[in-house]
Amino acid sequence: MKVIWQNIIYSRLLQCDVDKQKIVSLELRVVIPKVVTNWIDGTEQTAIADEVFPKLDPATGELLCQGVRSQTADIARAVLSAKLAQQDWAEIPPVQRGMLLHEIVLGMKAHQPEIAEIVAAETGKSYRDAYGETGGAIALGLFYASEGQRLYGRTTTSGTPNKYAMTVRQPLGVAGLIIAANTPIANVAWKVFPALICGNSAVLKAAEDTPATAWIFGKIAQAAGLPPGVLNIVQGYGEEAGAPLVAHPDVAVVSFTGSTAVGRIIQRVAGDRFARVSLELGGKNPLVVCDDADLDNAVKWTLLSAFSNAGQRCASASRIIIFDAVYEEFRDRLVEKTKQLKIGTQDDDDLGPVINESQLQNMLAAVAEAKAGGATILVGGERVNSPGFYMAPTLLENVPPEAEISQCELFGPIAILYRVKDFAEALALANDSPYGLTASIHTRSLHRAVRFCEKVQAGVAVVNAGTYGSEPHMPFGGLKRSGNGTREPGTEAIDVYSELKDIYINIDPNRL
């Protein structure tokens, strides 16, 4: 079977026109098939007990799709397809496994318009958003592939004569894969890209409100030759198809991106049998505003921070911390700028609709608490009266810092505004939280500006622009409960998804 694996690969690089045209003429079904199924061993299958479950489109409320609803059985056929599959892939070197990566991107841009349209169906965000999104997947699938060629060990000294010291890097078994919903195409690139580049195979278990998109992506791989059984891909809800997969013994890594909640217990699971585990959880991020910011572009990227992508960001800003000299006024102008917001799932609309009734319904339920809590709605709070789960785009002020909604994740366009009198209130808020993810200050103050990256407690800081936003080449990821310390993507990914291992060589001089 590896034999047959690098014939492909050496195949692809001596025609590598042909199988270009191979990609770019394959024939996806841009409609989102009635049944979504999963890819397992390199074919498309159902779930053993043939049962599905709804997928509704959350701009209009109707039945979009169904998955089929994997359960332990389902995850058990796929690791051991992925078990068998990860030895003879992790033979083929590094730079070859790169080389076929890049199949996959290419097919990936060669199909980015349908790609776009599926994300966008099963978001509702704009084909705009969902084109842009399929572009960042895209670059980071090209990142990793190229990592094929600098999957670095290091050579150095040894204390004892006539040794040589080093260190190789070396795949770790299976690896188990879950993603969340909001930025469907990207998580997936996120997650499979750097875990295949290290010669792991995979199981990505899709998240439950964007079967197709997982889908499109593994028609994608098997088109672009991926040998079988090196992804697999499961549909299902999570208590049924994740957690059997962050149980399975043979499952040697486990990440995972979604809740603190969620996160809690697959720390807990798999860390009980020892397997490595990478979490990327949730963040309540503070954008502080100082009284010699450029309001203007304070207004603009505050509105991006929590608004955009209806909010659906683990890095969404939801605390917005404002100097008491400038309040007012920036106050004002972020209202009126949020009142003209236009909501919708059209290219020219400023957010869409949030994913889920049951996710709406959290939300409509918070805002509640705090208004009866005392809390001052400025503009929205209420659901937009239009078919599909729409929240309109929302601002409150007078929330205590330790009031639920002022420490809790709510996942869509909701935030709050904090007066402070000085740069050391503003730093003290921004760290009063249980999560640490991102945070943004806007100020032309370099002292300021420097002071705040050294302290807040933030994987991520920014200084005049928003509190989202990552490269492929670099690390995100947070501190609290925002993660367990891992980062992806960026070269750090290689570290969660590989193993080292020493090596040591003597020599006798006496026998050259």
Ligand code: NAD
Given for the second form:
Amino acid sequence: MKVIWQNIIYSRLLQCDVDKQKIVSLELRVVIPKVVTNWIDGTEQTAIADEVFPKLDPATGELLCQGVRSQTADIARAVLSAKLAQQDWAEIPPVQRGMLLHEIVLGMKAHQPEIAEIVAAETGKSYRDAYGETGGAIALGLFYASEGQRLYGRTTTSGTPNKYAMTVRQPLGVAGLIIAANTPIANVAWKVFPALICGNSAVLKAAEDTPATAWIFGKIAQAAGLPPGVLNIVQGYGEEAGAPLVAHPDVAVVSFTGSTAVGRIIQRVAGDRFARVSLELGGKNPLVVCDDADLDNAVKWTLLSAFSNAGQRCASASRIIIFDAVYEEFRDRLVEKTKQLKIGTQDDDDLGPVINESQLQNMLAAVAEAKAGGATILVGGERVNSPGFYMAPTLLENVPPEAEISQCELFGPIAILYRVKDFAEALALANDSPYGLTASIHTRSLHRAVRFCEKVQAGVAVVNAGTYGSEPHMPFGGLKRSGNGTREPGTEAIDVYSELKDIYINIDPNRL
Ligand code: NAD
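Provide the structure of the form predicted in complex with nicotinamide-adenine-dinucleotide, given the form predicted on its own shown above.
Full assembly next; the chain just shown is listed first.
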């Protein structure tokens, strides 16, 4: 019976009663609402102040939809709903919580094409890439649904006779989740599934550039039977909707994926009230090409790491460090291949637009400044396909490692080539960064590969592939300004979203 009921719910899921403005796909009839609402207490709600903000289509620059502009009062409402729902949610055994999360995963699977359509429409990436990203989010959800069976504590020995020592995991309470727009459905899954499996309720602040992706996830979660209030989703700007969530005294853990600048504020504000904080921040990731590298493979992975998803990955490669002996050959092959990249939103295109106009303007300004400082633009460097937010894939050389553009994340399709004489210089340059998220080396030498993995200052080290591509069951996170030492997802995310309690049980054998 349950299955039939679920099927009816899912088939009704997208026939929503909202004002239908844009039909993303005629075949699938997926609709992005004209006004994308909050999900609070299991219902769709507009903002109390009744204001909205515009969400533009990155591929055209035209209005795609509007999001409700939540502010402090809306956040208070969402946190209260989460707080009231949390204790009942925590009473459900983790195995059963996992079964409910599994229902959400089934809903995502049933609606993978529709989710992908929305992700593609909001980000400007191709449907193929959006579908793959949704598959990654589903895999992550599956992993955490099963973690309900493995919320392990520890049993150990005691120094005292007739005493037993163990730990159990307990939820923290309300989780405040704040995410970026670059891989929107993966980012939602990355935070929501581990937070909920641990018995927390959550308030998710969607990225303002991808409101409908979070909204459709909320719709699927409600249809799957998630109790009202366990997951609340709020739309809005960072300073208006994100900041009050971080400051709210009833939010026990703040998990944030976004820029280092905002992460610093969150660390300070949430830290001040002793909330737990998990920060997944930016990167300026090195990809090293040694003189013994397979150059075809190195070119392939440099292109993917620097330009796929329009370079909007925390794990993208933006510093390409090349041994002197192969510098010219590698550079010329890379430039040639970069010129062949196809820009657009179709499945056979290589990269789409960046997420908004202001991101694009930041990049253009950074490239102009680098050029004024003596940088050579090997390819790209300009806006294309206006009025969409397209940045041409860009390669620079003759940039000092200490220059602003070498040290700061741009979060777009821009990479800089550096020449080094040997392994020691390559490693030193790789580590000469305020960030430490991911790194890759291309070499046929086992000695170089292992040494690099040992010594590079990064949370992820890769041999002979790209700087991105972390798997859902593996911990991800960075050193230095790339994070605060936590790791999500993997089983390690359980440490972010749960509290350990020691339990000692004393017995008296004389009272048997
Ligand atoms: P951003 O920091 O500007 O925004 C991220 C989120 O924070 C958005 O939802 C935004 O509304 C919110 N926000 C902004 N100001 C806030 C405030 N004062 N208080 C609370 N919330 C606030 O980042 P972005 O430009 O949207 O995203 C790109 C950044 O995200 C890059 O630095 C990228 O490397 C990083 N990122 C990191 C990871 C990772 O896992 N390490 C993954 C994806 C993206």
